[in-house]
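There is one chain below, alone, in structure tokens, taken in the form predicted alone.
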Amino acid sequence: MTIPAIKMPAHVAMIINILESNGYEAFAVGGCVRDAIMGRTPHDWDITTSAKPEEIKALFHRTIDTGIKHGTITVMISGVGYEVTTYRIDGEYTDGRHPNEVTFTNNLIEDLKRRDFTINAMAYNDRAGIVDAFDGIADIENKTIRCVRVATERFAEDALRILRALRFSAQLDFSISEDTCEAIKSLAANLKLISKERIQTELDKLITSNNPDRIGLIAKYNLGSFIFEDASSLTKDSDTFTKIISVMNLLPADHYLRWSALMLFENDPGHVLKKLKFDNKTIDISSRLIKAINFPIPNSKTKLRHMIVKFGKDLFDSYLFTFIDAVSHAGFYTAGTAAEIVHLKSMYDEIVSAGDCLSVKDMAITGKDLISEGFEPGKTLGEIINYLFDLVLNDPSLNDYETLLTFAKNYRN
């Protein structure tokens, strides 16, 4: 294949330099190195060094201890941070995640050896040029994430490493080597020592990559009993994944769209995304959307305006249309026809467009402004209010001033 130059940002080619200058080895390392040669461009670059972490910190004038234990200090130059990491060798992982020591180590090839992937473990500096020494050019030519050496001894030490095989494969559409493969399905029941929110960060990334297909990965590896805490149907055969990658295909790279779709046949997706320690705003938005897709279809505007109320006109907005025209071309909506959903978007659109009240802020009269007419604060009140906005909902013409006044005495006698 043919390498592009690559080069490096000014500030990392300076502490690369100034490393160099005195004494020491540097390169930019890892994922930056394998971007560059790919021709896509970095959005971080780490430096490895064979400067001991006391050694980094008296070169440059602001550091921060970021992870001194394992040989990270990040430098700091205009405002950014830069992570420069002494080589080093992993102790033994008893945690599946971690190594219980590390030992630093003047050898570049060693701190190599400990990395996930060949197109994650090679080095560049202007001096030295591309340090290959696990054969990453030649996986990214033939598009394959392959592990460091042996494929089982990476996946015991850190079981992410499974995941990110697998999002690594949905971001640079590669296939996974058959060996890497192999342990993937071997090692599965590691996922259980890994956290919810380092498996959900790299599901994020790989659902809402250009091949969320390789979601189905998850099934064909077996992984979901490992991952899904509660889930219904993301633990069973892969034809659900496929049902599931249909609907994905046909949605925009947009987390809540996508996490929605990954939850679309779970009987309480709200509860799953909540065991992968998910924001409250996902599991709002995904709950009310699988929701509102079960929804039967309403054939009245008066009807809309009170699913508007039910489900959230942000839904309407941003995301429901949007959905439910994939969950329809995929086959799986049995709430309405195709002729239903033009209309109810034409419908929708009138609603919009006319200006009706769709929530209590909006309406022409207000808790104040009863009380200020004589009302007494406090349950009946809040019964008149609601009382009222049903009224305006199904007749938006009644939203006016004397006319919810009226009603509302009307009510109280």
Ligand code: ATP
Given for the second form:
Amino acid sequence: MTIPAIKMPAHVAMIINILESNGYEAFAVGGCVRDAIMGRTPHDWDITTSAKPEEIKALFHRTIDTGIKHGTITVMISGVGYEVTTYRIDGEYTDGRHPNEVTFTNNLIEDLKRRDFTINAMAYNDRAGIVDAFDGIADIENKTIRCVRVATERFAEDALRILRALRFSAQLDFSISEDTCEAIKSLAANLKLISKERIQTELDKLITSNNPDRIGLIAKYNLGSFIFEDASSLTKDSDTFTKIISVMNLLPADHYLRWSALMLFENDPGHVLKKLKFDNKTIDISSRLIKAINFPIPNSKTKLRHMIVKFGKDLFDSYLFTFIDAVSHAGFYTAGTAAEIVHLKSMYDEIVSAGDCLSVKDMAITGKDLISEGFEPGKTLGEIINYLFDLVLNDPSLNDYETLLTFAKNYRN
Ligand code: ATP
Ligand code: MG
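Given the form predicted alone, state the structure of the form predicted in complex with the ligand.
Full complex below, order starting with the chain above.
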């Protein structure tokens, strides 16, 4: 592999320059060096330096104390923030999540040692070139995720690294080295110590990558019960993962669609997603999609209009058809045949282009209108509106002020 010349953004080169000309060491480090070597565009550039936090702050006009205890200062240049972190050694880990304390050091190699994988443990600056003390370049060439030094120690320190290994494997299309695999298996139970929020973030990066099939590693390494706890479809056999992967491979890399695919065989996807501390929008969309996919496919526009109201038009516009197509092509759609899906789409297009009324607020008569026509506000009025809405869903041609007023009067009498 020929390694491309690393071209640091001007601001990064400037920060490194300022630190060096004040007598400190400074390097770009971690993901940005990995990505630059691989010819990918780094999305952010982190800097590691021998300067202590207060020394960093003294050299730049605008800084933010992002994680000053752990040595991280954000340096602001023209409105863009760059994380500059003091070389550090992580102390002992007793909780399987974070070091008890960190100490600062003057030695770059000590800082690289604490990092998770060899491909993430390289540093670069224009003066020294690439510093690769743990054979990260060789692992990039072999497309391998390998822990820095002893894998069992790295995962015992911080079990999140297990999911980071899976995530990088999916994002970069790398395999995981044998010793690292063995360590993952032996320390899987430590995943119980990791917060669901951090688990969710790593899984999301994995699932929305170009290789979502790597989610199958969860079954291969028996991690399911430590991540999904009581989610019955995701904690036992690898067969479910095989099915889910065949659906995911047919879906675009969309957060909502890919998570819905993972929840495809769950009875209560909302419960599983809530336990993973998901936001309400993800829980709502995935729950509705899974329900809709199990709903009998409507064979008339009337039934379809009712279904749209039941599940929400947004679902139909943005997700449902893509999802049904994928589930159906993978062979797991049981609510209708391929011909019925085609029919469903054409009925939907007709409903949308005809502008059929699909919500109470789009009716030709409103509650306010009815009150000014002499109807009493209250429970009965609510019943009348629901009755009129049903009529309009069954026959959109009834959505006319006078017609609905007549129906309302008849209902009252
Ligand atoms: P991405 O491209 O997703 O940002 P990244 O490699 O930059 O990937 P970050 O989470 O941004 O990952 O972390 C930056 C660097 O910090 C990593 O490259 C790695 O060297 C180190 N690092 C991050 N998290 C851990 C961890 N849990 N254990 C050890 N080192 C870590
Ligand atoms: Mg990063």
